[in-house]
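Only one chain comes next, encoded as structure tokens, the form predicted alone.
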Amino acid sequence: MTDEILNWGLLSTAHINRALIAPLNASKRNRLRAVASRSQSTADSYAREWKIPRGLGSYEALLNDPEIDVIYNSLPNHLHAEWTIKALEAGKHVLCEKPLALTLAEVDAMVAASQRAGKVVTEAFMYRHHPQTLRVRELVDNGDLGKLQMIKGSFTFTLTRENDIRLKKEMGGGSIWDVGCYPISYARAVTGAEPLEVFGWQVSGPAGIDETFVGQMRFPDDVYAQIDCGFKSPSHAFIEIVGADGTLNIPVPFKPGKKEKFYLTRDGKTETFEIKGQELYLGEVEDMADAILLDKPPRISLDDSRGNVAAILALLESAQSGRPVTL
């Protein structure tokens, strides 16, 4: 199947689609063929704007299209599980936007549907495929920092749109689901483990969602993580990884570009790593092609995604109860 080209369809006209259109058009193994909306006119207009061959007037029409191999599910959070499962049942592979789902029961249902269909499902955490992230993990795994001790991460921005879906609790809103999932994912990836215990605090907005979240996670071998996220602070993102022998500082961890720098400090000296990157979303597109065409395991497994959802749910539970939560 190495010479096969995968035909993709966009499930919705969400803003995030724009990030995927360029890498799909640039890839030699992937081709964007269709976009679906809840109305034909919207689908046609979007298809014309982005030079997509076909616009389809319903999500079902896209799932039933025999030409389409892969669905990109960019629907709101609360629809990820439902429409990913429908796509799998229609015989499609699925790249699903983060978070993969909002409950562990939903994740388990997605896993079961993937196994029944024999199709690939993976979560669209684009930063995990970037050369910078891979180099950071290599340094940690090689012991360049010594014994791992602490990971600190932040991802905030100011959300000004009053009716934004990220503020709607019933749609899976909240800062931890939207941006906090990134430092949580990063900490889990760096440690290669799941947290044993978490504690969280949140500042809730009028809609009942967390507009600011601060959390701690305790991992095996006395490794700890501190994360914060929110919709009410200036744009801010970083990862710091502390070991017994050195510290890594990654100024642009979640949306790295084609030329990034991060820093390793040991013995009072700082070494600069300059990373020749790539188009941010290209990695997840090519990873999907590797999984489907070459039968390679996706870089982000469903078990990995389940672990991230479990950590987020435990942190939210802790914030509500005011107590630590054991996983």
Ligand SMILES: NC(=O)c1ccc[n+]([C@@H]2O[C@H](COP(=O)([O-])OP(=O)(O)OC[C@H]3O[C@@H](n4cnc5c(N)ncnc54)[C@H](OP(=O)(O)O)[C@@H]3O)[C@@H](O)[C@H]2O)c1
The other form holds:
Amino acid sequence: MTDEILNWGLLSTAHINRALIAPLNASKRNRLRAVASRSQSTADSYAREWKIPRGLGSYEALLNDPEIDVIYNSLPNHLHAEWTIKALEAGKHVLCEKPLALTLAEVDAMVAASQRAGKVVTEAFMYRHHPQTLRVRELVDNGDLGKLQMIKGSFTFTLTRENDIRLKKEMGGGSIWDVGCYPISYARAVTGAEPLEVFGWQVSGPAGIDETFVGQMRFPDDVYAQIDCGFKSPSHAFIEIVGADGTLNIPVPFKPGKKEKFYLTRDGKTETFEIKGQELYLGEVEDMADAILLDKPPRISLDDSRGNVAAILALLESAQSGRPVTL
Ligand SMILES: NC(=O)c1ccc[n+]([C@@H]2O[C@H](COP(=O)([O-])OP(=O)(O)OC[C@H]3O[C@@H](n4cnc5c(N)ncnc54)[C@H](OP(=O)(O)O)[C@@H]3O)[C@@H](O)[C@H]2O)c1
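The form predicted together with the named molecule is what I want next, because the block you gave corresponds to the form predicted alone; please supply it.
Now the complete complex, all chains and molecules, led by this one.
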């Protein structure tokens, strides 16, 4: 054990930061010390609003700050790889928002930079750390559903903000990068495997990004997954896992709260699992501290994140070509 405390810095004033601020303030091994923005005045007012000790007027200033141990990279998707690599080269550990990167070459460069620097990088897929997800995976791994057959999952919401980064192709916009990545990640986690073949369809918006995406994935051992995502339907999410002996229904799979329920149906009877959860974003913060201070492998390895990026790219390629894509 160590009584060391990790000093964190937020790389940008992104909306999502607010999800991490409370867990960082609550955690005994982590402490939020600085926020960086492209503009000093934005950094200063953000620091005042969220009671962060220091606001820095450039991203470089945060990376060069000797007090900071860990960077939270909450930049738009197209800047994840670039700034994660810069942070590693500056000797920082990085918790990087999803998707980890937009190409496999970017992921590989992040892996190499992490190895060179000897620093931790992991993707901020918060749902993976929640007790509900851990329990679901345990049930599947224990064979409570019998042989796995099919995973179905959905994540949609209505995107009304006109200038949102999610609508900009050059920033890695599109619904599959933004929310489709969740059911894809869930299906890969539950199967413990990578898809062998995928097929995808997309409905493109005026900016050329997918506003709706529907995909199918064939995993080894005749396990299949169907996912959909989009910006055109009201908030909707679920995961259903079908085995030869039973079905799991998880109504709140990606943003589970402090009390959650999911359901296992076998032989016509439904059993309810009540999960005492935790603050959703605390898990990724504590996982980072375990990895850095206790030398534990992060729960989400870079190999795992690479698999998610590969599956998304293959689905997008399939939607473009109108043909199945083999991985
Ligand atoms: N895990 C989750 O639950 C979750 C939820 C939402 C989003 N996310 C991820 O978090 C990331 C940020 O999403 P968000 O919705 O929070 O983004 P956002 O509010 O639009 O913030 C992005 C930030 O990036 C900085 N930035 C740098 N270059 C930029 C550019 N060219 N255009 C726009 N902003 C630029 C800006 O900060 P400054 O002006 O301060 O420099 C801006 O505040 C995305 O990768 C997204 O996938 C994750």
